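Only one chain is given next, in structure tokens, and it is the form predicted alone.
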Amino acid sequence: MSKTRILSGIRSSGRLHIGNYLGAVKGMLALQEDSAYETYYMVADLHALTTPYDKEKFAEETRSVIKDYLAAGLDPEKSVLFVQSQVPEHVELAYYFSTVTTLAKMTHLPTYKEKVKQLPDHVTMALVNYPVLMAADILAYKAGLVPVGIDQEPHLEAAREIARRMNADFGTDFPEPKRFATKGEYVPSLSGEGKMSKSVEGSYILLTDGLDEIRAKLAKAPTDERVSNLFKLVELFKHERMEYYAAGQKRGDIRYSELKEELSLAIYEELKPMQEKRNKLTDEYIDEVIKKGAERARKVAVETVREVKEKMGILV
């Protein structure tokens, strides 16, 4: 291949948010504005199956990804938009990776035990599976760089290590996935505790909010010692401003309703184009982003599947 391949995803569990586009999103639209990549990026649907869902939103929210996408800047003419589950070799690929990889070795890795903790009555063999699929997703297409946040990084060296064996065992090809890392690949919650994240309540901001709910949002944002969250955002989405804010700290006379104020402002009008973009997208030309890009990455997931097979001695 002439060109690096990328692959990333993210979970079909509702609409993004600044977190998801400072983490990944950003990194995305990067990468597939450098001719050097060949860029892939999926709706993570079945790994959201691994965590209680809501089964009448359950699509919508998956077409909402691919709204946000599209609205972001990520454009089908030069990346494969596609959703997860529409290729099911991803799935036929982690069965093979599930041959080479121990139980153990899943159960140890910190994102099993952090949501173990979480959902304790949700143990299932999805979510013990989960970096084995994540593997399947990323070497389905080969890819050389997978942009994700720095929380992932225990599952792409699992990755790394799934195509380890299988280069030694059988003689595969899979390069060792690294990953890209983006200027925001950590973007704290609202709440002062964490990072941002959909599955919390009040911790992040939306993509499609308008400008008063960014404000109400960012109005029960704490100025305690957790402040330095605050900070982080302003240093992402204003950053002429820290050395300001941070000398008004230092003083104790920082004014924290203009900071947020300020930070409102910048945000939405980041946010903006995008949401104005995102009202002109149609149902049917979400549907034939949907339905092509499937076709596209199935194009390369077969032949992967194939020579998996091949290799591992299936008949094929």
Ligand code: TYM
Given for the second form:
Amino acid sequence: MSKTRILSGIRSSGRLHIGNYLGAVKGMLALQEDSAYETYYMVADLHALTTPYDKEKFAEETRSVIKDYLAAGLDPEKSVLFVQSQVPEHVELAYYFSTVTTLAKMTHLPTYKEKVKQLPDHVTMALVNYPVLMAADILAYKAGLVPVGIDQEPHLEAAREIARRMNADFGTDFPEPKRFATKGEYVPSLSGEGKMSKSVEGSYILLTDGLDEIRAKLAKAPTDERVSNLFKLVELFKHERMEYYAAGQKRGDIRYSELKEELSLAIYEELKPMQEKRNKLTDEYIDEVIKKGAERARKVAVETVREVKEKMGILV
Ligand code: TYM
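Target state, the form predicted together with this ligand; input state, the form predicted alone:
So here's everything in the complex, that chain up top.
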């Protein structure tokens, strides 16, 4: 029996934070190590073009995500690591998918509405098409399982709908991709408002942050009892101390300075080996990984596109 394929991606807009790590990368790692799966992990650089970006830094940010992947333990011998724009079949497939997707559906997605609120002057065709391209990323590999955080669920629902439509209209055999969830599927912002996010300054801890940076960021995190952000991080990084701090909070004598110091050390302990590994990676090695990954990914994507064209009645 052939293996179930997995696909996931992270946008190349800045360095990865612990939300990306806990919500996505940890799931990507778990599936990479399971021989039942064939894993494809990409840098979503085309999706990063849907919000304002700096063209001078753009290519470097793409490499930076590959570095974060390798530092976290993704292994080019076990997973196909590649850059989305180097497999142009994703864009081609997204176009075919757009013919079975209504504008009404795309503009009603909560993720779309959020972006419109954040960046009202950047409501482009590419932004509306974001979920269609994401469906193409996944379905180009006929991936049945997608390790992503809970915030991506609306996009997965859109991908399932596109798969169903394509199968019903053209007789393709796309699976309906499901989310592979991790314990950290929702990491809250350090500020206590909403989720940890690259686009919100002060909300995140980067995978590359040193101990002093982590301490400084946690120092600013509110300790209001109604805000559960710190407790969520304790649960994820220092689980064995949950009971101790919960009891302290109940009695009203919890020492947040102690909690923050313990949490800083626990987070840093998990990040330190990745940072050491990251520092040893050379640009030549990164470029080699990217080149090989694109070749391997294209083999699969080209096949899917050919099949879709045939089934849609397009001259091949
Ligand atoms: P992006 O770049 O916004 O986020 C990358 C991954 O990190 C997860 N994540 C979080 N998980 C838990 N808590 C948080 N606070 C948090 N913030 C981010 C996201 O859920 C995601 O898994 N559309 C995708 C990129 C993409 C993609 C794909 C993913 C493009 N094509 C195909 C899977 C399959 C995105 O915006 O990721």
